[in-house]
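Heads up, the chain below is alone and in the form predicted alone; it's given as structure tokens.
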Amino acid sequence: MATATAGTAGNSRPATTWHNWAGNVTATPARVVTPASVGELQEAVRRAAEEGLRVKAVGTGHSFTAAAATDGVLVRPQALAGIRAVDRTAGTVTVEAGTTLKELNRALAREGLSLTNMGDIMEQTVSGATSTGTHGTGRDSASIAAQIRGLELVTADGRLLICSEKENPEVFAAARIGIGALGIVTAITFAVEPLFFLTAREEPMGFDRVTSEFEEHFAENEHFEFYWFPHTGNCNTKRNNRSQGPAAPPGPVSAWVEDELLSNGLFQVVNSLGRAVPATIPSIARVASRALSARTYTDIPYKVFTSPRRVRFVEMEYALPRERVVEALRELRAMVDRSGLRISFPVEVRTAPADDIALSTASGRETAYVAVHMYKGTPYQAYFTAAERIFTAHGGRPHWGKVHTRDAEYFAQVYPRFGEFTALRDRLDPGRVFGNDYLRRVLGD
């Protein structure tokens, strides 16, 4: 097969095996392309379509599903990176698709600007994070995709669509969370605001108390989340609220103990021990869940919203109607307690307001998220299957980038605008240039 050259379809390399961050998904594409411009990307898509090859773009591989896997042309957008423009009057920033959230947030901070809300890691590219519905937690502020005000999309015929509420609005409405099914995003315009401070309050709390008071914590805080440690009645809560500042980050010793020693270094050791000797996990969980202490600190948003995550894992997350989450959590705890499962990772609970994006997990309803994790290399199927049974019984919608077993028939039931999205896909990509096995399962043929 001929190799593309820079200036035509971008730098191209022969087949290599690609794997995601967690190592649970691998793919061997026919070739890998790293376009240096939007024009090169357009040519790469046209050429692949002519050759009958599928095309998928992949960011940093932080999804746990095969959404980006392909046996055709794998596009690496890392050369399409950087901020194009900052419009202070409009309150927007336009950024290339291959830019990581870390790069974006640091650049915004230098400009005295910030996104309104963030997820808890910032290693992903902006296009990968938004395309799969990455979110943080918020009473009033929604996912990263909900902060999009415009985007550019290369379609299956190599055209470049400019999309916003005013230009190609029907594409914009869907493509903010497109799972890579509608085209390849090349640039995104986000709403931003002047840099502000958040004060974070982290506090241990019992499972029974945090679940019984869940609605109060949600109502009283701009950003509330908590972690429950299976095999225990212990949780750790985090409340983030805007403040006047000044910045008062954790001291270097406190930050190292909490974020490096406990959350990464010791946690890595504990999980390795648990994988080798599963019977030790409940005892370890009781000790680990009591190791974290209350602390309060203040900083700019991305330094509060995000944390380093170096212990690798596999994750499933479901979005539930917020009014159903406490019942589902209690069922999850009861299931773990009566099973022989050994769970070394905490369960994470977050919230989001309803939004208007067709395939957003918060589309049209107030939402709470429950995420379950297992340490990399540990069998996770039994735990995830039992958890998924609980979540789907409550009308849950799985995160597009995290492990699940649902299919198009299920999604047509839980997403009122599912048919709207698939009809748009039929129009933009009738030949399924951007298709793969995962999209066939979740969206249909």
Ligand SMILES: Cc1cc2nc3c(=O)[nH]c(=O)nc-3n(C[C@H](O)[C@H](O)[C@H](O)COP(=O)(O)OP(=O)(O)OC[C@H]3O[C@@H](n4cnc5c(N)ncnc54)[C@H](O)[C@@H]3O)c2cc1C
Second form
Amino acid sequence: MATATAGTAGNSRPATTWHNWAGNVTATPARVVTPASVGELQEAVRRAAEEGLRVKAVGTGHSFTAAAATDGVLVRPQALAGIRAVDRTAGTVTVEAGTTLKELNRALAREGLSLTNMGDIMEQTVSGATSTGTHGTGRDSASIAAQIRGLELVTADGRLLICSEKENPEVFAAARIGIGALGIVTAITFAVEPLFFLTAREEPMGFDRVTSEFEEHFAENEHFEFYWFPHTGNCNTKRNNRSQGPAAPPGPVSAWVEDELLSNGLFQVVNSLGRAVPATIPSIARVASRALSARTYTDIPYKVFTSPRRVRFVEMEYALPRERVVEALRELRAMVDRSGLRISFPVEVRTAPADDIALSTASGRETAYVAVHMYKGTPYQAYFTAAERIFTAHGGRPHWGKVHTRDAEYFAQVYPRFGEFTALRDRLDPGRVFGNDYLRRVLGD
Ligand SMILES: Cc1cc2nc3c(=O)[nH]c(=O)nc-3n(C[C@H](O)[C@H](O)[C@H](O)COP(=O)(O)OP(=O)(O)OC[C@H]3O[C@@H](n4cnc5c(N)ncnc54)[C@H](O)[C@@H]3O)c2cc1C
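Can I have the other form now, the form predicted together with this ligand, not the form predicted alone?
Starting with the chain above, the whole complex follows.
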């Protein structure tokens, strides 16, 4: 472990232990800096490199992998936050890297603007979320990183690199999902569009029906996803499609019952009980999966896409070629049924169109995601190992921010553009100033 030192670049202090949201990753950086300007950040990177310390920017620690862990200089983003510019003619917004998705969504809504698609929550920073390829579900619209039109990056030599399709296009092609390996992102320009309404239809459906009709549901909806409750044949489906409005959010009672009681409060109690007495999980799952009822509501995008997640868990998620997902899900269900495993968390299934980012989980192929979760504090290895065996047999690509055991050798097989990314990394960061143990495993030395 490196010893703590005082610094001069930005607000610098000796480190304490850092841990991620799920609590499954901890690190003790040599020092923590909170630069208040791009200049201070550049100085912090130069100084760390001179001292032989590695540097890692962290977001809000919502990754389940050790992607953000460091024994060197931990760069906190809080003082580099806020909206820099809104360009209505170009249809873009430029934000500082430490801005959270929540701040961005709310600021955009005030301007009558919105991102096109997003994930389940909005606690993450824009740079942390995009760096690991955070995505929601979409037929035509892809991950948050795919909505990037430009970004600024402090590289290992302390230079500020501006990237877009026109400027440094080879860096732009990779750095939108850079896993922190190419430099520190200081600002991102996103494509935005006029604020619109989405009507959500949530509806319980049987596993056999939802899997046999999966391609139809996918084709008929702009955003289709479903949750399957292990130990049952029950799923909850969610279809989000654009509508004329007006906003018709769930009534306060329905919202409280579905979002707070069933998804957070009661779900917490149920999971704690299941952790203490795993044998109760299948019966609880049958009751819980039936408790959700059909509902339809309309609201602006971030209020439909995202919801609070207060029950802590660990997660693994794989991106599969879309045509393989139903087979993989049937195998997952058969594995759970014969395994003796007790799984209290639903399995989430989402989609994304192919995109053009080198290390995007949807790079160059139509994709469906399968995510498995375990309640925090419950042993997850046996479940995740068995699930991962199924996902990798279908050529799956793990989410960069979610638990997996894959290494560079595997990624070289499942990403046709893996070599393009590692060559760029060799050029931009030959000394591995931005390296850590996770990157050594997934990208190689
Ligand atoms: C409750 C919960 C719900 C989630 N829902 C979804 C979902 O719906 N869809 C989905 O795809 N994922 C989801 N995730 C995963 C999450 O979106 C990603 O792990 C995301 O990367 C976390 O963002 P963060 O700001 O916390 O970044 P961190 O986890 O802190 O960091 C992630 C990576 O980004 C790098 N990084 C951070 N800032 C910078 C920067 N300025 N420059 C360069 N690199 C940087 C870090 O070094 C690290 O490698 C969820 C996670 C949780 C805990």
